[in-house]
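Encoded as structure tokens, the following chain is the form predicted alone, with no partner shown.
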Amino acid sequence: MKRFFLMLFIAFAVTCFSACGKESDEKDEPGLLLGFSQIGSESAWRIGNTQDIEDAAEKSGINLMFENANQKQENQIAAIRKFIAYKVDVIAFSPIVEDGWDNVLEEAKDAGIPVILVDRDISTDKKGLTTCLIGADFYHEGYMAGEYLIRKVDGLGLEYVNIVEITGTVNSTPMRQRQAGFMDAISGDTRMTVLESIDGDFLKSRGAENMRYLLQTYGDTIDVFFSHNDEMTLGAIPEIEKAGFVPGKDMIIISIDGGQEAIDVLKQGKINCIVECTPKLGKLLMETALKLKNGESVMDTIHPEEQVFSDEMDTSQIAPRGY
């Protein structure tokens, strides 16, 4: 009997020790620490992108170290160096421009920290500085904008159209690729003439400023306004109205992004077409970061699904955008 109770006590002790050890191991298991540098908060799109990333990190149980660069590359470089010093598991950032990242990304590579590009790409001749890009197909966005314009011109039976373009930040990935896609789409159509392309830096104030200049320079010869984002479009529309033109009728207006404010203006008929560029990249980012931490391979480029909203559809059926 004594031997029976001794064996029972030993079994109970072993069970408790194992359970305590397992609990201790679980508590000591470090979570994923993700360092993310955002460009800024210059638009509803950017704010929505930040919120989606923060929400996705919380849902995934990922610790997020967030830094806002406030539109300055030097701030982003400093943030990446901070992430390296903190020994985060993964670094992610949305580069404000394509060039000038080699040195700091070499430092991340030497530290053994994988880097994910979010929303925008970089330009470099060096290999292995980043693991993947999560973001829209900007070239395709520009191309879809051009395709819509051709359909619209066909429908109106126009013999020629004069186009003005307000681009995003010079040398940024979306600026370069959206412009390239749009120009490629319309290049074979002899009716299309681009009067001028001007940098709007993705800012509403610059959209207004540039549209004032374009109207003063070209006046009623402008048939089409192509904008690289909704903020610049929304800045430009009041200037078009002040000049005595009806946006969406006297001037075909094509925008990119798809935020709620712009969709509301599309429903009013003041914008003809908006090509979606979704800011909701958080889930894809968290899934990719977890794979990298676990040593799994990931795709070089990950694109979300996007669509086109235009006067070709019943715009009243467009669901709330959430940003």
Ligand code: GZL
Second form
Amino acid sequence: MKRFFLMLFIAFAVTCFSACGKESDEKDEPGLLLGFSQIGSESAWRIGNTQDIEDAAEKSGINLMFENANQKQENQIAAIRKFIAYKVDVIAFSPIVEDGWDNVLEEAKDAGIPVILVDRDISTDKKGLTTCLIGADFYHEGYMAGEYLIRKVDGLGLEYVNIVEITGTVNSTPMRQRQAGFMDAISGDTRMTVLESIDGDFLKSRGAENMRYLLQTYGDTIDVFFSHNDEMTLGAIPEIEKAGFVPGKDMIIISIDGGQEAIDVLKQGKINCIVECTPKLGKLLMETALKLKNGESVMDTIHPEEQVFSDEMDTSQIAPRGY
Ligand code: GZL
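Given the form predicted alone above, I would also like to look at the protein as it appears in the form predicted in complex with this ligand.
Entire complex below, previous chain first.
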């Protein structure tokens, strides 16, 4: 009988230890660690993008190491090196400009850490530095802006229009491609003249400053204002009003992003068209990071769905934007 109880105790002890072993293994099995370098907080779009990525990481149980570069490329490069040192599973970042990433991305490649581009692209001759780009088709955004302008000019029966453009950060993907798409869309239309294109760096303050300069230079000859993002548009509109012009009437205003503040101004008739550029890339990013960690293949480029909001529709029906 004693032997029976001894065997029972041994069996019980073995079970406990193996279960503890499993529990401690499970505790030791960490979730995916994702390092993300964000450009900064320059716009409602960027702030919405950050929030969406943080929410998506929490929902998917992914550990997010987040670094805000405060609009400096050198801070993004330092963040990527930090992620390499921490041996994260996946690196993701939104490159503030397209050039200057080869060295640090070679280091990530040598460390065997896959890199996902979020929002913006890089320019490189080297192969295999990144696995995937998750972001808008900026060329198509610019092209849709140009197509809207052609429809608007047709509808107003205008024989010619003078255009001013305030661009986003020079050498950034959205700046390059939005400008290319817009200019390609209007290039065959002899009614269109671009008076000047000026860098606003996606900043509200620069939108105001540049519009002051353009109004002082071209005055009431400006018929159209094409802006690469809502922040600059919202900075420019008070300057247009101070100069005695009615935005959306005396000047056709076309913007890009589609944040709530700008949509509300569209509803007031002070902006004529906003091409959507969704900041909600978090879910796509987490899905892609998990696929890479599991050794699954991913698409080279993932473009989210986007639409155009304009005075051609009943703008009162536009749903809350969430950013
Ligand atoms: C576009 C994004 C741009 C936004 C701006 O995807 O990179 O940067 O249009 C933001 O508002 O600053």
